[in-house]
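Single chain ahead, written as structure tokens, the form predicted alone.
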Amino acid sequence: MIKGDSLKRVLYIDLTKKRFWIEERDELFSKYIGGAGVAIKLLEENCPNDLEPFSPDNPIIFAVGPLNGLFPIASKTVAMFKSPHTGNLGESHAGGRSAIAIRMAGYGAIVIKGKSERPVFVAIHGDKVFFRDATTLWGLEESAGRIIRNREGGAGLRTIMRIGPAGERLISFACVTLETYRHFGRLGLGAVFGSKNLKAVLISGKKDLSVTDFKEYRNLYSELLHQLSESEKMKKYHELGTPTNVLPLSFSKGIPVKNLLENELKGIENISGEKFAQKHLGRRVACAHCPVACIHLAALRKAYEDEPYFYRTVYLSYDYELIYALGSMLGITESEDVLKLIEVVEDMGLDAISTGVVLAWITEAFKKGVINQKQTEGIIPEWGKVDSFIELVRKIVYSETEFYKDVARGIDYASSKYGGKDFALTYGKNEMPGYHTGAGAHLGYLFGARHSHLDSAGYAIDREAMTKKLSPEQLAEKILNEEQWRQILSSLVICFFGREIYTPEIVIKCLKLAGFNLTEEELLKTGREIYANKYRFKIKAGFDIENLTLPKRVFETPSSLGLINKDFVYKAIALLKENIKSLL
């Protein structure tokens, strides 16, 4: 079925005993495509239900699609494991190289299992895995991976995962960096990493890929380049990046400003993708086999302390799930300020929409007497003191405090412990993406295996639930088909800034050249399924799909679609408790 290349083979590794070992697969990739689909299949095959995340036999999955590197935008990797975060599902999406190396390597995916006794980093190259200690690069924050690329040597179609200290710690938020300005970032892949004293995984390889007819996949290949070259969306995502969306969320009171307590922030102009742009940009970067670049770095420029007039400049990637986590969930509207809280995030290894997210519940606890200075060490958070900001996120990761172990586990954690479960803004127990834009956003994060904005688009039907009333149905109707043709997408695997380009006809067609043939309704029918997946392994780990809700916070400020109406969104909740466990 898979056409010239080694899509199906499986690299397993076992850190624990140093060995590995290759698997053909191709009954799943046949059946799953890649990407989500078989990284599901994967991890239930190795992860039995009542396995603690932080166990060895936790498996790490990498999956890729049939196609990453043959097309343009189908440049994401999935990674699979059981979230220390939420203690089931965990999923998370990262570009760069990482796609293509993994396939340049010659496999379709990779399951790491076991725990090395002392830290180690996994360099694969093609057919060959190397364990290399990694003891004097544990607790490095920045520079680990410059060291691991000139330790191994190669360029081009190689991707280093790194972790942090926060990874190192266990926080339950930490996330893996590839490629410096990538990542894995939700859930909690870089705390898993740790709890294996894995500080870091490197693919390279220089295999081929073939393709069932050159001349037809050349002409559609150009085709599809010159759609997303031409794209009025990508084009506003080349120019200013996803910050473009600052000042239009803004103006609809759909960006959440101090923990949702307020809808509008003065000032927030200073921080829109505009602002940055014109202050900041230093240049645009692009994961491979992209035209987009939608990667913006910004140039900070930072006094040494002990050298006056002497400056390094310091260059961070910075997108619109930032600026709001760090900037206006925060109250801070100085782009300076959101660069250097980015910075120390970054430096840590964390999750950064979490992090902004625990930041905002803990100022809002403190200021309602929640919490006090004997917990915080003295710290007096405030909206907008970036300063503030900053020590409470090396607290997190460093202090050996009891208050800062809780709310390293994330908030759902802390305030059931503590209090302000109310203002506690979790999904599923995962921290609340940028968007307050209605019933749809939030419905999203609530049923979304991943509780991510990134599943079901929640936010675009409330576009489209701006100029024509939904039903609580149609609602549900709608989030419940993006999310499981985005299981497509993710299995291909597609970065869903071109879900409007790869429609139905045009993935078939790719998928052909490929060596797969499916139909419309194969197609949709596998989505169906792999989401079904999803959802049988999230409640057999223990998800508890019939006592979800929301948090009290998104019915008291008003959305882009006004106050959201409570027995509305439960009925709608009903209606995709039902429509899931039909699937399952």
Given for the second form:
Amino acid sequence: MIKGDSLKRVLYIDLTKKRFWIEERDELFSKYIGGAGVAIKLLEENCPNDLEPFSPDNPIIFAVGPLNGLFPIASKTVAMFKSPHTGNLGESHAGGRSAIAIRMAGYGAIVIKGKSERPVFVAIHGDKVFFRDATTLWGLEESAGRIIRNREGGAGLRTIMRIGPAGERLISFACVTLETYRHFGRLGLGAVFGSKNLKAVLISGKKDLSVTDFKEYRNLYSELLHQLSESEKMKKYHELGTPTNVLPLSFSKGIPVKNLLENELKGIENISGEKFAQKHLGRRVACAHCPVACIHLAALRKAYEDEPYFYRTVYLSYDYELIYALGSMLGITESEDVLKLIEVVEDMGLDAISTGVVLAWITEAFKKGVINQKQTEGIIPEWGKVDSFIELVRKIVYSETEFYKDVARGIDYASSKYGGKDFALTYGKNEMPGYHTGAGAHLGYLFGARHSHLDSAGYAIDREAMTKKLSPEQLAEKILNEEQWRQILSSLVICFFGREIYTPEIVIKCLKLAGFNLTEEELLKTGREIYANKYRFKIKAGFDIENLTLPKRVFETPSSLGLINKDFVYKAIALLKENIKSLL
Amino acid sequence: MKKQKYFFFHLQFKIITCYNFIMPVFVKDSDKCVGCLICMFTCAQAHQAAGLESSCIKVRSQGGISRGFSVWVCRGCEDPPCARACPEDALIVRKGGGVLLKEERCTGCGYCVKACILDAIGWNNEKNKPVICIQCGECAKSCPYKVMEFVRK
Ligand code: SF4
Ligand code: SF4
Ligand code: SF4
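In place of the form predicted alone, the structure of the form predicted together with the partner chain is requested.
Complete assembly follows, chain above in first position.
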């Protein structure tokens, strides 16, 4: 780290006492770089094993890395906390303006602890922290962000992270929304905010940073900028965005349909990336410091039913994962319907992936008689029918009945109580992302420290396996290697979409300019250590590594690579388990 | 196809309204701005800095990202209010538009920043001095979406 770099500064905020202080943690950042590497250490320090996720002491940690603010597409923030959804490690990444704002405000990490007596929002402007009364914002859906936006300074270079009703009501898969369209989506950070009476956090700042060699910095910067803007590797994020995956995945039978009962959906072309772009694309935007601009906003025009010639236009961001979870997974084949569902999920402040998978489980459970109309309060879920799904989403957030309170804890919990485990698509208690491409994807979800498709990109390994068969040993090795390298990228914190450009060689060059002299070997070792740190935390917090299984459904519906072989998978599971245990 | 036509019309309209600018950088179509801030980062670099503080160009959302962004850049006024506001005569009006900073005269009072209603002057906190656009065009050249155009006259 360059001497004087503000990265080493950790801002602590105590919501109970309304106090804040700053500690300089050189050693932490020098050793673990930033982002995920530093966050897991801070979590270890601040979160004892037996702490309940909704305890005031559960810390919320945000961390950025040395490349944020220096290089393009280093545009993400890592959040860590104990997850109310799984009971163990909660890790979520988001972009928007968060990373640049935290770095420019002069911090490498922020730790928020305690619980405010009344609803509060925290405004961090550089070195100053304000605790503002948020009583009037409590219960508001989308407008809370607008009110904060209008009342606070720092326009243009600030981030506003806020929760919706789902977070306030402690739904275990509630998200935190940033800049209206980005999210700390997974594992329930929104509910942790809610449990602290924390409605929002605003961060603004403006700083210059230093580099070791300015000339070299400018050269490397423009080289990277050029590659990110021109390279074929970035094209798909750039043009249609991630929804470009819908058709190819559907063609290869890799997109889950109707709770993975099927792998084909008639009419899927109506919810393809191409269709969304043609019919709805209203604007494209970017996270701060990213030239790719993969964020696609759809303009949905909605008529007022009771009054002629009155319309409203809402902007909604759509992505592959949303089209999967709130589209194909529910048998929906109209793009408008997907958008209508996205709208309510946004308004409530829920994780879109978990919500979709929960709705899919409810639908199948209903059809199979595992649950009935008494539980759903008269709602009859039906594949492809959006209105009942919209109603269900509101019920999950607002209803006080036992059933809805149970599904509000995710389907691992609900299926243990009502039955239907065989078709509960969860991995370490987290709901399934949208790739049924083969064993790699599923093992990736299971063993990624945050059970996300972005952990080890198992689907990419599956794609490889289409042309060259892999043994369980090879598969396990590939997953582990990718996971460990990704610990580095998420410590820097680089958007994974830029991963093909930020090769180890480039990363080392960038780090050098930020004052970190590391060899490739040292870097990989650090990645391994971070991964081990995460697993150590998970296991101590109750993650059951001995009994990891995949949902039965996974083996019943053919994937892109055909029916997934159980023996093969369980062999790989055993290998992965042993490998991870040897790291600890 | 239809959509493109619309865009074209839009572009024309903007160019017509902007063409009386003297400065080499002008904002051609801020509706295309994605808010990536690359222009701000590269402007800082043009001023030998990494980060955002030393950037003269500003990108702001127009009240929520769905409304898009506006881009503010020095228009190289012929009779620049920033120079007029400077009590130390530290800003010299440049031939062909814009101003130059005579750093040794500047006391860091910040009147110039307040006088520029486009907010097109940056600030270097370390030096406690303004950062004035040098009309280098780095911002326009680095913008991935060609929101700005750079014409050297
Ligand atoms: S590629 Fe997309 S998600 Fe990643 S930083 Fe850029 S705009 Fe954000
Ligand atoms: S022309 Fe140069 S100095 Fe002026 S705003 Fe653009 S990059 Fe900055
Ligand atoms: S570089 Fe271009 S697209 Fe990006 S913020 Fe600047 S003007 Fe907008």
